[in-house]
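Consider the single chain below, provided in structure tokens and representing the form predicted alone.
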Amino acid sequence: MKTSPVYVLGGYQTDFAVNYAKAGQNFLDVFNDTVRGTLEATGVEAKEIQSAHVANFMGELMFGQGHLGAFFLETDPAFAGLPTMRHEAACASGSVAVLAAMAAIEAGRYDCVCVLGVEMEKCLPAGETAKHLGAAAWVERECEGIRFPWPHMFSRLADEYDARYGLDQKHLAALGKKNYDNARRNPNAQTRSWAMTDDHFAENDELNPVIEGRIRRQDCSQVTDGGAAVLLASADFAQRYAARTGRALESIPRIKGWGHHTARIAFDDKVAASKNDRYVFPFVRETIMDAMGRANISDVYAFDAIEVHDCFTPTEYMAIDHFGLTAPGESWKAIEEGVVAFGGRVPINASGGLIGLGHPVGATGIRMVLDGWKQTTESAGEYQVPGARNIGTLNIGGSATTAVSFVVGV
């Protein structure tokens, strides 16, 4: 189906190293910082925004607050009466918010829409936070007696790869190290100043202790306070914006393609359904292929870079072969050959990803789109991929239950 183009005017990400809770601030501070930063970064006035979407996973659980869309009206008096809505799809909350905003623009309802993701994850003790994060699984069936549900679940993904194809732990460690190294170039990365040695990525029980099963500390994404937002626009609005900012419409990135699939919520059910398939998560592969097809991209090497959901290193390992950078089960080849390294043929997570940059759950999918905008406008600074024109994303919620992929490009 032919739809109207949706342009990305830019946006803003908070510094993911900031611990808002420790600083005595709350979610509204994150909210305000992100919205106001977006207005300043893009030069769009609050009165020009016609609708807003908020992505958040744990507001009610972490800080006892729902109805988050209404808080847009607390950030600027010009938002009075602004139609807003809130979206939740676990770690894919940000991407489904982008999809909803896109649909409103494509339908002709609005010309300029703000999509914001916000999360406070450091305001409770670690054990309570881990329990609340587990709400994205089938709690009664999958989390009973499990201290850390997600390390447990994605350790099982590594086990599945090992059973089907063989898996060397050193390749997972290499992905973790790559993402920490990439994060050093990113001024907003949570781990940019962390002192790490090779021993931190080895099977070293002191520096890199086991969390669950195959998952060690440096295989894990970060617990993060933070926000990210993008402004999406119709062609008409983008044309006017281009004219007043002195640029050509063709230079403004747009969302060229998208894919979105939902699988059964339980990990066991997903794996059982794929037992005769080449891919561990065939619906993730379909999501990526849908995005590429809508963008008229037939070759994965047409991507200049990819941002993937490395909530744990096995997830990025899965993403490599599901994007088609290798045959199924051969992701290790792209790691050993440097294909996915910064400076490689298709860098993955030049930003540092969830492991190095940080993972405020509801903001992650939006942050990926923002990084697509940064790369394709040569605005990524020290982590810029030279000449980037097409950036792919993969954002997942739960044990890859909700999968969303975008192609951002010029």
Contents of the next structure:
2 protein chains.
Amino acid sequence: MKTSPVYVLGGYQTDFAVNYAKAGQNFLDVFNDTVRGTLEATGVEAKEIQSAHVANFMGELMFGQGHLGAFFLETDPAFAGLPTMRHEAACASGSVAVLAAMAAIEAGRYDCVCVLGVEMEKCLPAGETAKHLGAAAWVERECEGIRFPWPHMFSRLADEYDARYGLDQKHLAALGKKNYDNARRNPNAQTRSWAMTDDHFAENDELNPVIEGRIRRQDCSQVTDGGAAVLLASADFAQRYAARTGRALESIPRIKGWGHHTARIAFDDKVAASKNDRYVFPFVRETIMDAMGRANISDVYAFDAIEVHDCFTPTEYMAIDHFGLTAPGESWKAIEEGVVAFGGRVPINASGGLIGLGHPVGATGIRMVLDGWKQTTESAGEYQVPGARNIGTLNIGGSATTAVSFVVGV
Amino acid sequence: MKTSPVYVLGGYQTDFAVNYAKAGQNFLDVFNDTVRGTLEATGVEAKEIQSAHVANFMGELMFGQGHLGAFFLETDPAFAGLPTMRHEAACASGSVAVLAAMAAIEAGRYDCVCVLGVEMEKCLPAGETAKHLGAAAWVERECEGIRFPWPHMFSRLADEYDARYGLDQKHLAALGKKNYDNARRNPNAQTRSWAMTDDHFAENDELNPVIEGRIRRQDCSQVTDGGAAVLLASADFAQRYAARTGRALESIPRIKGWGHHTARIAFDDKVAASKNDRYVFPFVRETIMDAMGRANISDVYAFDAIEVHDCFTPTEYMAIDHFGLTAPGESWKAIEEGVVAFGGRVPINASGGLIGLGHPVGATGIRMVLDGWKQTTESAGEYQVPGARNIGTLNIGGSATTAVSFVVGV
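Could you please show the structure of the form predicted together with another copy of the chain, as a counterpart to the form predicted alone just displayed?
What follows is the entire complex, opening with the chain shown before.
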């Protein structure tokens, strides 16, 4: 069966430095900013959009509102009647929304679909937000008596790497610093103007306090209010769009490949199952290989850049070897050799990633695809990777429970 | 583009009379019962299922757990790595999950997909549950100071019908009674053995007290713990399944048509927009017409039966004219003439519906498709509509905000 390829016409990301909650704004303001930005950035009119997918993780817990798909309609009268649905897979919510939107296009249901992610994380005190984020783990089994479930869980991932292969904290700190550094080039990054010194990435209990176990403050992604959206289109729509905007169809990025797997939700169950595997998270590896396989990419070094889910530095450390940039357990080599640095062979998180750019969880997977579009259309400004043609993404929900990977390329 | 038709291989519904919470069981028990029941009922093995979609509305609010897609894996070791995602559109969550699963099959991504809906509604006191259900409305605008948001909202729908066309309460009461009566034939119905008299459907403040406005107790759907699942398959898989189970492919029901639209979330905005329309909810009408159109059904009387979203009796009253069984505002005629009664020309909610059978919200849309499968495979036992070949469904989220309709048929 021949299905339609899925094109990315562009999209919009809100400025992740904006604290919507503090400004007295709510999720609908994020919706409005994101939709309007997307229409303006792409030149596509509201009435051309035939369906919308909304990704959100914590709407119910943070502000008591469900049914968020429907709020897409509140942003423009032209959306009356628009088919919408909301998707959730914890921090991979954005990517599963993209998967669902792609399938609808491939099936011939719609030709132009908006996928929008939104999250409000600053409207409650930090402790409550941390507790609600725990809903992505097996709450009953994994969160009892844990103050910060995710720093705790990803500290345990670092423990696991240490036990299997050895791990030097300095390599985690280097990833944190890289992502903050990269964020300075990104005009939408939450931390872009933060005054950081080397001491902020050192074992300095004042500037870089321990949060849980091996995780210090600068090993953590940001708590962010924000949204991101992409417009996805069928070949037919993309062809018309290319014609009217005076460009070649080939210059419009496509989602060339995708991977999607789920592992058991509890961290203990995952690492027990992978005890004799080459990889700590074999289904993350499989997800990436599926995406590469569908995109006909056999060598990871064919990627011009990669955007990965650095919710904490050990997660990015894991992503490096799971992508195959090094042998398992040897991610430190790619760090030391500058492979993943901006300007390296395969820069990781040129955008700044979740640590430097920010992490409104429902938006993150979509933001990654958008950054794939930016890089492959030479629109990434100061954080452009020159001549980028193929960008890989890795978005995960929970402790690598849901894993989704895309290849965006021209 | 030719896409694969989507077949329904069967599925399973838990006994909605079971109070899981009271029995000390939780959502995972519902998952387990539903998945095991589905495997047993269809004879499909766990390892044959290639992807799972989970529908749930209130997991976060009722028991603090998100990321429910992943829990599918906890039901059988063979599901390790299975791609999963969770979908939400309030009480239409089940139907949007079916839409997403269908698109994945039509796109050729997977050949055998499980769609499972689960909801726990009895694990908190009734007042809290009612509040959480309000998350399907525009909480900030519509729920302030309202004790029971949904009885309130659908009482207002009855008001709207009364204002536009006139409405006699006795017709609403008749729909409630019909659904309770139908439920007696359904061995999985929550109310099947409840002792009800005519007084329970009268304006009797003891046996049928007012909940909000025009809504009395027996006008309301049930608060239910439960799950439902269906296995959907491509033509290739269905062909092999037919061969190995010794039946003709043509005897396996398909989803012949679907419709999906969203209207503005606030009830006031919806009725203001439809002021000059023939229908109170024009997008519900359009949703049904889309489903019928895709199924090549032009006459509503070609349906052998219909399962509709009787969250409250005014909703079913609305569904009758929106399906076109009567002219707008004349649903009472179909009630008086017995058209929608069991044994009538087009029985509505032979299963008992949300009022008689029960309404675990995330499961409801899936349960409707399953009842479509049961009817069109002559498996509905005592509530079988003889010779049923085409069943329509209408599942709505919020105050008819998200509307989804399917045609299941052979």
